[in-house]
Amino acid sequence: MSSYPRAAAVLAALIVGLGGCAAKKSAPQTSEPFPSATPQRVTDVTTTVFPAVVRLDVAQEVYNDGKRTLNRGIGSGVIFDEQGHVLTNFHVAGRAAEIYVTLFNKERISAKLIGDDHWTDLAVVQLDMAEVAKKKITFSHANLGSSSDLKVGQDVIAVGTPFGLARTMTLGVVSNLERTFYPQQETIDDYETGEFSNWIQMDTPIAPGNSGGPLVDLTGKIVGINTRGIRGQALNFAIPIDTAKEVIAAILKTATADRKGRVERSDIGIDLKPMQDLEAYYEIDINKGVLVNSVDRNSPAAKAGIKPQDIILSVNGQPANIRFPEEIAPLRHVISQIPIGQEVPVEALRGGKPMSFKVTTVKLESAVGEEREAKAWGMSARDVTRAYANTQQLDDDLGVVVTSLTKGYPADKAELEPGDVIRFVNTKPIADLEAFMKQFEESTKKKEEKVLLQVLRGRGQRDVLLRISY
C-alpha cells in the first residue's frame, strides 16, 4: 500500500512490503533437510508461484476532518484456494470499501473484503466469482506450508508488486525466527498489531507494494506473509504462515453475506514483562515466572485481585516462564485461545508468597472502536471500547468518542473537540455507536435545528448545544 503502518519508535523507518504466490504444478522434490537456491530450483519455484500472485488496488475507509473518505493504495496478495480467497495484510485491505484484483493473466476483476484482523495485520479478500465465471477466467492457487519447519539460514523467496511492479521476485535467507518489537507497541493507524506471534526476519528484499504477498520456501510452499522492512538495511519481516492459517480459519468460519469474518480472542487484562535481570531483585529462580507490569482497570485480572509486581507462575495449568521478550507473544497467544467466559486458574507469587486466583476471560477488544460519520453535524465518532476506557481512565465504556470535526460545521462551531465523549443526545443515554447513530438519524430526519449533547472532557462534564441549518 501507499500508506504504511505506524511502527514503534525503534522502527520508525519501517517500510511495509508484500508479495503474492500460487502453486499449480508440483514443486521440485528434494531429500535435503531444506533445499538450497540453485538457479534451476529458483526458476522452478518462481514459475510455480507466479500464477497465484495478485495485485490489489484498494480504497480503504478512513475518517478525516469529520468526513468519511477513501484512501487509495496498491498492495499484493496470494490466492490460496479454489474459491478465490486471497490472503493479504490488514494494512493493505482492512476496512476496504473497494477492491480490484489484477490476476497473473492481467485480467482485472472486482473483489470484496471477507474479514480482517488488525492484531496480526492480516486480511482475507474474495474474488467476485460470478465475474470470474462470466469472463471464463481461470486462476491458480498457492499451497500453504508450515512456518514451524523454517530454519535460520534457509533460502526463501518473496514475490509481489513492489512500487506497483507486478510479478517481482527477490531471494534471501531467513535471519531470525523469533523477532519481537517488545516493549514498543506497534500500531496500524492506531490499531494494535503483532501481539500474538513473533516475526520471521529475513534479508530477502521487499519494498512498498510487496505488502500482503507470500514468503516462499524452495519447495514452493508459502511460509509467511511479507509485511514490513527497514529500507536499505536488509532487515525485513514476515508474518508466520502458521499464524495466518489460524486467522484464515476463523475468518472463513464466521464470515456471512452481510458481515465480515472475525477472530475472537480472550483477554484477562494484564501487561507482562520478561524476568530477565529481575530474578535477583525478586529472589526467584532463573527461567521461572513472568512479571505483571500493569493491570487494566476493571479487567478480569483486577477483579480477581491480581496486582502489578505479582509474578505469575502459571495460567490455566500452563507454566508462564518468560525470561526474554520473544517469549511474551506465545504466552499471550495461549491466553487468547482460552474460551471467552471460562474461569481460569492463575498461580502467582506476591512478595515471595504463593497466591492463587480465579480469572474469568472476556473478549479481547481494541482501543479503536468502530467509526462512523455524522455528516450533518460535521463530525465523526468511534465507539468507546473497554480498552479505550481503560487507557483514558474512564469509569465505564459508555458513549462515543469524537474523532474529527469539519471546520465551520455545527459540531465545530459548538466547540466540540476530538477526544470528547458523548454520553447523551437530547437527554437520551448513548450506550454505544449504534445508539448514537440512531439518535443522529432521528434528529436529521426530524430536521431538528437544535441538539443538546452531554459530553465528558477529561474528568469534567459539560453540555454542548449544536445549532443546525437545513
Contents of the next structure:
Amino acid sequence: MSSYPRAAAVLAALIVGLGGCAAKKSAPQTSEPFPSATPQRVTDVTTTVFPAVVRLDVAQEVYNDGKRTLNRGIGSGVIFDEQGHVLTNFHVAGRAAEIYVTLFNKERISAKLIGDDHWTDLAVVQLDMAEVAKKKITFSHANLGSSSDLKVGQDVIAVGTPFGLARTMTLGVVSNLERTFYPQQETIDDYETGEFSNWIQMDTPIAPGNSGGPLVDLTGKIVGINTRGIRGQALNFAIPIDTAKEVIAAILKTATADRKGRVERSDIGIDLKPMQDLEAYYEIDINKGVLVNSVDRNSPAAKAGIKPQDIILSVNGQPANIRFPEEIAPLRHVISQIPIGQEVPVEALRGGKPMSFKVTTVKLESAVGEEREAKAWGMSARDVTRAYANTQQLDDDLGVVVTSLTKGYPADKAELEPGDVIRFVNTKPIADLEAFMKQFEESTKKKEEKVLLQVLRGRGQRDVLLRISY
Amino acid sequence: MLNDLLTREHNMKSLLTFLSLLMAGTTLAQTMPADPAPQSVKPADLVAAAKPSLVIVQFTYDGELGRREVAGMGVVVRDDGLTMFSIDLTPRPIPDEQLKDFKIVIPGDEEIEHDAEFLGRDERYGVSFIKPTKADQKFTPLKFVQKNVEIGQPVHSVGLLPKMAGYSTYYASAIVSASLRGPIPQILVGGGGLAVIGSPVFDSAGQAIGLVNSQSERTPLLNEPRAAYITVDNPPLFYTPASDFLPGITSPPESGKPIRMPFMGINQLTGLSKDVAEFYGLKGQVAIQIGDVVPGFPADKGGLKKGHIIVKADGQPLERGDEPEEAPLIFTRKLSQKNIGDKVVLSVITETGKPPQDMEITLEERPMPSTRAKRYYAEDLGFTTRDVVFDDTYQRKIAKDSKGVVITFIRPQSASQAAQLQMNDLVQQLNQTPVTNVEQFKTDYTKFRTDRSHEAVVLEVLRQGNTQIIRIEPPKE
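What would you give as the form predicted in complex with the partner chain, now that the form predicted on its own is on the page?
Let us now look at the entire complex, which starts with that chain.
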C-alpha cells in the first residue's frame, strides 16, 4: 500500500464572473439516508461538488544531498469555506514552499500553506484572497458532512485529478469503515501517520493525483479525503472527514500570519496491544482492558510506574477496552485529546491486582524533527526529538542528527555520515537545531576555515574537522 | 574492542575487495628489505615436497537448519598432525558445539581419514586448529619461516583442488606486487595468482613464507560445486606472511580451552584524520581517539575517558596503517596478542593543548563472546536462545548483570516466525516469569510445553530499547 503522490490534473471550469465571491453549492435534496447512485443523483452530486474541487501544484521543501530542494508535484484538494481554505493531504501540500491552485474555472491562483499534520496526513492551504479579489474570481466551497454516519456498502464518489486527468469522478462503495494496518507503522517520508483514526476503505477507483481530493456521499457531502490505495486493486483508503474537521479546527485556531497552524496532541508514551486471545492468559474478562506492549523510556507512563504487561482498564475515567486492532486508534485519539500537561488517572491490572497511576501528559512529538541545511558545510540536519532519541536509544535529546551530505563538500570530505549526532561545534554545546544553526551562521559569517565537530556515531564519540573554503 | 574486532574484519574485506578490483599488475610503492635472490626450485619439486603436508579438514555443521558436510584445506604444522587452517572455514558466529565429527583427510587415490578434535579458533592470528585424536601416526609437517619479500619477487603456492577434481594437488605462481600495512599484514600479488584459501605460499627457494587466508569473494570450501570454478577463474591475490601467524603455531589453543583474550574496554576507536591530528598539534603522528569506555573495565579503571586521544603505546608511536582508519585496527590487533594481566602504558591527550599523560592499564580477560554462550533450540516453536553475554548488555545499554536469553535463530515458517519473534530479541519473561538464563528458560519452557502443550507461549522481549509482548500460538499437530 502506498500514499498516492501528486500527479498532473486539470479541473474544468464552471463558475466564472462573480468577482471575489464564494458560494456554497447546495447539496441535492433527498430524504433517503443512504441514497443510491442513480444516474440523476450521480450527475447532481458531481455538479455540486466539482466546483469546490481544485488541483494543487506544489513545491515541497525537502532535504536531499545536503541541500534544501523543492520537490514539485500535483494533487487534489477541496475548498471548504468562503475564506478560500482548501483541505488536502499532508503528503500533497505539507512542507510546501510554493502552492498554486487551479480552480474549477481553470483560473490559477497562488496559495499558501496554513498548517499541516502528518499524523493524519492532512494539510490546509488558503487561496491568495487578494489575488482572488483583484482578478474578480469566484469559487464555491463544499459541504463537509460526517463520516460517523457512513455505512459499509453505501455508494460514494471520489473526485480529483488522477494521473493529471482533469475533472475525474469515480463511483464505488464503502468497503470497510475501520481499516487499520496494525501493527505496521505507516509513514510519509519517515513522518508517522495514521495513528489516530482508522481508514475508510472503498472500492472507488483512485490513483496518484487523487490525493487530497474529496470522497463524497450521494447527498453531495464530503465524507472523507482520498489518500492512498493499493495500485491496480480496488482497495483504496480515505481519511474520515470527522478526523479532518478536528484537524481543520486546530490548524485554523493556531495559524498566524507568520506561523503555520498545528495540531497539538497529548502523549503518555505507551504502545498498546489488543487483548484478543490473551484474555485467558491474563485471566481477565473478554472485552476488558488493553495490554501495555511497551513503555517509552523517560515517558510519562514510565515515570508514573506503568510497566509492560500491565492491563489498562481506563484512562482519565474513559474505559480502555481493546480486544481488536481496530479499537486502538480511537483510544489513541482519546489520549491525544487530553490537555497537554494534565495529570490523569490511569486504572490498570498487574498480575490480576488493581493498580492506580497518575500520569501527566506531555506534548506528542514526532521522531522526525525540524530540518535545515548548512549549505557551506554541505549538509542538512534535523533536530533530535525526544521520540528520535527513544528510537535510537540515545541518552538524551540533545544535538542535531545529520540527514544528508553534499558530495565533495566539507562535511562529506570530513567523512561525516548520515545518522551522526552533532553534539558540539567548536567546543560549544549544541542543544537543538536552533543552537546548531546559530553556530553555523556565526562560523560562516566569520569565514572560519576550520570547524571542529564532536559527534556521536552509534555509541562512540569522535571529532570531525571541517575545512571550509569561502 | 569486541566491535572493533568485527569492524576490523569488515574493513579488511572491504579493502581486499577494493584492491583486488584496483590491481591488475599495478606496482605499489611499499617495499621491504629482502634476502638475496633465492635459488629457484622447480615447481614439480615444490609440489612433491609440499604434498605430504596438505590435508583436507573435514567436519559436520549440525545446526538448526540441518546437517552439512564441510571440507577445506589445512596444512599439517607439527609431526603429531596438528593442522592449521583458515578461520574462515569455522566462521566466528557458529558456536563450537555445532561443529562436529572433525577429520583430517589425506588426499589421494585412497583417501586416509584420521578422526580429529577441534582445538579452536585463534582470533589473534586468523587461524583455527585441529589435531588427530589418536597419537599413533607420524605426519609430515610443513615448517613456516619468517621471511621478507620484495616487489617483483616470484612466489608460489601449492593447494588442493575441490572435491569434484579429486582434491588433486595444484600449483600456482605470482609476483609480489605490494606489501600492505593493515591490521593483518598482507602481501598483494599480481601476474598470476595463488592457490585456494588455506594453501601455503613459498619463495623460490621452497621455503614456506606465508598462508593464503581470508579474502573476499573467495570460498574456503572445497566440497562446494562452485568452488572449483571460483578457484580457477578467480585465484586469491593476497597472502599473510608467516611472521603474522607463527606465534599461533607455537601456542595453539587446547581442546575445550578457548584462548583467553585480553580486554581493555575501549570501543569505537577512530584513527585521527590528517586534519584533526593537525588541529590537536599532532601533525605527522598516528593518533587514535577513544569513542567509548566501557564502565568497570580496565580502561575505565585506568582513567581513560571517551574523547581521549592515544598517541603512544608502551612508549612507542602507534603503528601506521595505509589509511588513518587502520590505525585503531592495528592497535586493537596488537592488543589482542598480549596476555591477560599485561600492563600497557598509553600516552594520552586528555585535554586540548595539554601534553600527553601516561596511563597504565592492566589488561583483563575479555568477557565471554556470544559464540561460547550456552544455547537451547526450542524446535517445536522454531527458535533458538542463548545466554546473555557482555556484548548484549553493552549494545543495548542495559545493566551489565541483566538477565534473560537472546534469540539467535528463527526457523522460517515456524510458529515463532508467525508470531513475529525476531533475531536478537532479548527475552525477559516467559509466561510472566522472569527469565534468568538458558538453563532456567529451557526447564520452564519444556515443562510448560509438556504440561500445557495447546496453550500459547507469551514472551516479553526487549527489542531496540522497547519491550514487545509476543504470543506464540503452538502448532495444532
